[in-house]
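Next up: just one chain, as structure tokens, the form predicted on its own.
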Amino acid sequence: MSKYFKAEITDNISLNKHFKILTLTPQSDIVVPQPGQFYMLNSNNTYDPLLKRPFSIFGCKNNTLSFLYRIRGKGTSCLSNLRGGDIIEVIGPLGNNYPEPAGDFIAVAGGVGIASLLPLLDKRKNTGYLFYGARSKDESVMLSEAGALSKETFVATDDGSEGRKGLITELLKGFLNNLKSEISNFTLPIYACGPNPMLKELSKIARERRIKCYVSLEEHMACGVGACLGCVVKTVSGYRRVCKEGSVFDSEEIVW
């Protein structure tokens, strides 16, 4: 079954002046995508912009793929353009997956990285301690749905406008060190995705408290297929392709 195939517009709903949500209906029998999982997405019809941009798989349900995306750039300005009808082409599922959580796990997610987590959080409903940081309330999004999913839900933003004030790494410094002090051996595994220097911290944290953590790395992407080595990151092993032998990584294998 190939993973090029073409899709056609089924909706493109703003969630807010930020984010909006693309859902798309294949074409073609696709490959069921797993959580940690994205896709490269022509932002138009056109060739300007020329290369496909990499989204995060958010949703698959009926026989259609959504993405959640923040309008940041021309690639993603162009996309936010797209109305029902329209057809583009994708490539997908690419790179690969979370590993299973055994049981309960913490999931940490910085702004829009919630939709590389909620997939997961959706496939282990009530066993996710969801940690979710943002700049701001408005750039909070699916944080109710995501919540529902959740065994508990902490929030932090650097304004105070939502849960919290300060960062996301603070509030689960303070929930580790009770729950070491509660259960003894604890062994929750950390899942995140969100900016880098959020996804150093965490590294940190895990090697201090010898937790397992993965992370889903974020780099300009070209190919998506790791042919172009555009996405190359530093890891203990020599240099890795984020688009292939990631986006997902134990945070231990990346050189911060």
Ligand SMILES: Cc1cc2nc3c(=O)[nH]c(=O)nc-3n(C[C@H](O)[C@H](O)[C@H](O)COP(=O)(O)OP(=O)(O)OC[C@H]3O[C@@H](n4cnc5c(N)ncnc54)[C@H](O)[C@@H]3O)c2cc1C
The other form holds:
Amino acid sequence: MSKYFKAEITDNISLNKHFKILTLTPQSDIVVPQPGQFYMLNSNNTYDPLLKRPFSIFGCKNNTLSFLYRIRGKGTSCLSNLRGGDIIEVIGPLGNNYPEPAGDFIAVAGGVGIASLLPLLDKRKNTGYLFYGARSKDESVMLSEAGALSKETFVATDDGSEGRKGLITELLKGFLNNLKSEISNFTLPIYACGPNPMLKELSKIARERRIKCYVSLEEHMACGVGACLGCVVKTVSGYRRVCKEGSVFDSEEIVW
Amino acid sequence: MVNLSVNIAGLRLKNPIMTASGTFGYGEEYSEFMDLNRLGAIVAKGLSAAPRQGNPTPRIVETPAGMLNAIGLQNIGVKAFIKEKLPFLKKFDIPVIANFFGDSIDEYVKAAVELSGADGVHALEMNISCPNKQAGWIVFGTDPEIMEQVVKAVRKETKLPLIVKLSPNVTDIGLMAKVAEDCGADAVSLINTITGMAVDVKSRRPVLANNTGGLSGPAVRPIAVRMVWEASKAVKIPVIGMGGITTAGDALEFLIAGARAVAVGTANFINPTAVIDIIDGIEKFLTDEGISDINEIIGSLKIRS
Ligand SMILES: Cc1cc2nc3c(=O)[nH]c(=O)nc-3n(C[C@H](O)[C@H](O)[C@H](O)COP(=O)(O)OP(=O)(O)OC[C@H]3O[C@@H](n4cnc5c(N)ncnc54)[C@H](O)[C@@H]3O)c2cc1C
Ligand SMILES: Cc1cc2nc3c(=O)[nH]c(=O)nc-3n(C[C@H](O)[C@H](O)[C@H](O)COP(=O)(O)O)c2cc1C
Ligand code: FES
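After the form predicted on its own, can we look at the form predicted in complex with the ligand?
Everything in the complex follows now, all chains and molecules, and the chain you saw is the first one.
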């Protein structure tokens, strides 16, 4: 079982203009990924783009791996051109994973961060309260699929085209305040993946209410395996590698 | 069976392929992808006498066929290396080359002395692409006189084979190689990264937190091959070539141009078994060409007149 393997593209489906799901079939035995782990992918052995890019494991079923991605720049554009039958080389699973929730939990996804959280919602079916923030209805991909795995779902979009208009962190605050009045010492851990400002706000919310908050961070990566020290984040105990000690950190460890 | 083994500065390498400092961690990171015993030698991440926390992020950015890095030489320090990382490396039957640096001559000497006293370090590679805080932050390896001072000072204090890693950010690489040789270096290695910059046009800021960074990867290879050729003409001591090596063919270019061994850097990031693939590829090339000894290839460049 190697963490570096060849895989055949099974399909590469467009959800809309910006989002796609890539599914691949490894050509050798693989290590089973845990929710929160990631893989390094690139379109092929090209020199430009040169480096592989990190993507969270989105699905692992019937010996296939799938990834939900947003087309952003050169690397993801090339990924989007892959077709069924193409062979690529993959490194993974890498990084740590979300610690298993003991009971009910809160999952906060910002945009494509849903890719990282959906496997957790799936593993712990109907125990997660999903808070999903996105730019618009179009961008809240996989909402019904994720919602079906969750105990309750709350949505906020920047333009109000889906769910509430505004920030998902505001919705979460309201939810937590209500919980407080119902059950005094009710604490649900937060699991979050999304843009940094959202994660920073969540860490504040969690600190004020003394709840555990696990955040999956993003940083530019070269190797993905801890060798280059390119992907570090500042923590209370110095720089830590997002690809190795993370990508999931206790929000209290991060110097925001 | 072809012979792949080469001798460098008193070290016998089972093949001429080593890892480039800073691209292979302390060896552990890639040990789950390969048998480290297959490597010619392992060169660990650059060490300083005291730990260094390195630069803020972004530390890396991709550029066409290459990448810029400004890690800022983050490392755990010589003492922690000897205590925490060396025991792992000692389990393997390959030479361990400790790469080190400092920001003053004293710091270089301190690191070299401590590493020389450690059981399991077989050679030292001295990174002179660092600014000298006592000389207006001029990079040691870009000024022949400052370079001479630091190499001489280190040479006096260590009996281990000493490899001086040259900076490519100079006009005459042959001259710098000669300075290293005259100061008593047992080998030179090159190239370190080439200083570069990338700008975000919307914010009009440099992409890297450090503003500038070091370019590596396939983009630098032709420059590196040329410099290895020039350096190997200038000195009698062995030259270790690196810069953009991604395939066996790339490695052979350096060997033919005069390198007695080569190091693989950025390619590890893209293909975690790159070093093994390159070793296998060189063996296959020699077999196919009917060459029985790698040493027949080294420096065999047929210059066009
Ligand atoms: C652990 C981890 C898991 C991830 N999981 C997913 C996922 O499941 N789905 C998904 O769509 N994306 C994910 N990402 C982000 C993804 O890696 C980047 O979108 C991708 O690398 C962009 O590559 P590009 O060549 O298309 O863009 P580039 O041309 O390199 O850059 C386009 C934009 O993306 C930014 N960017 C580049 N690399 C990264 C990076 N590593 N992290 C954050 N921003 C970056 C750049 O600053 C720039 O603004 C993840 C990142 C990490 C670190
Ligand atoms: C991320 C990174 C970190 C590096 N760290 C060091 C270092 O600590 N010491 C050193 O002498 N060279 C360091 N280098 C330079 C490499 O060892 C090598 O000389 C250079 O990258 C050229 O080879 P390449 O193109 O194969 O990567 C580093 C390079 C990279 C990309
Ligand atoms: S990406 Fe290289 S250390 Fe994390």
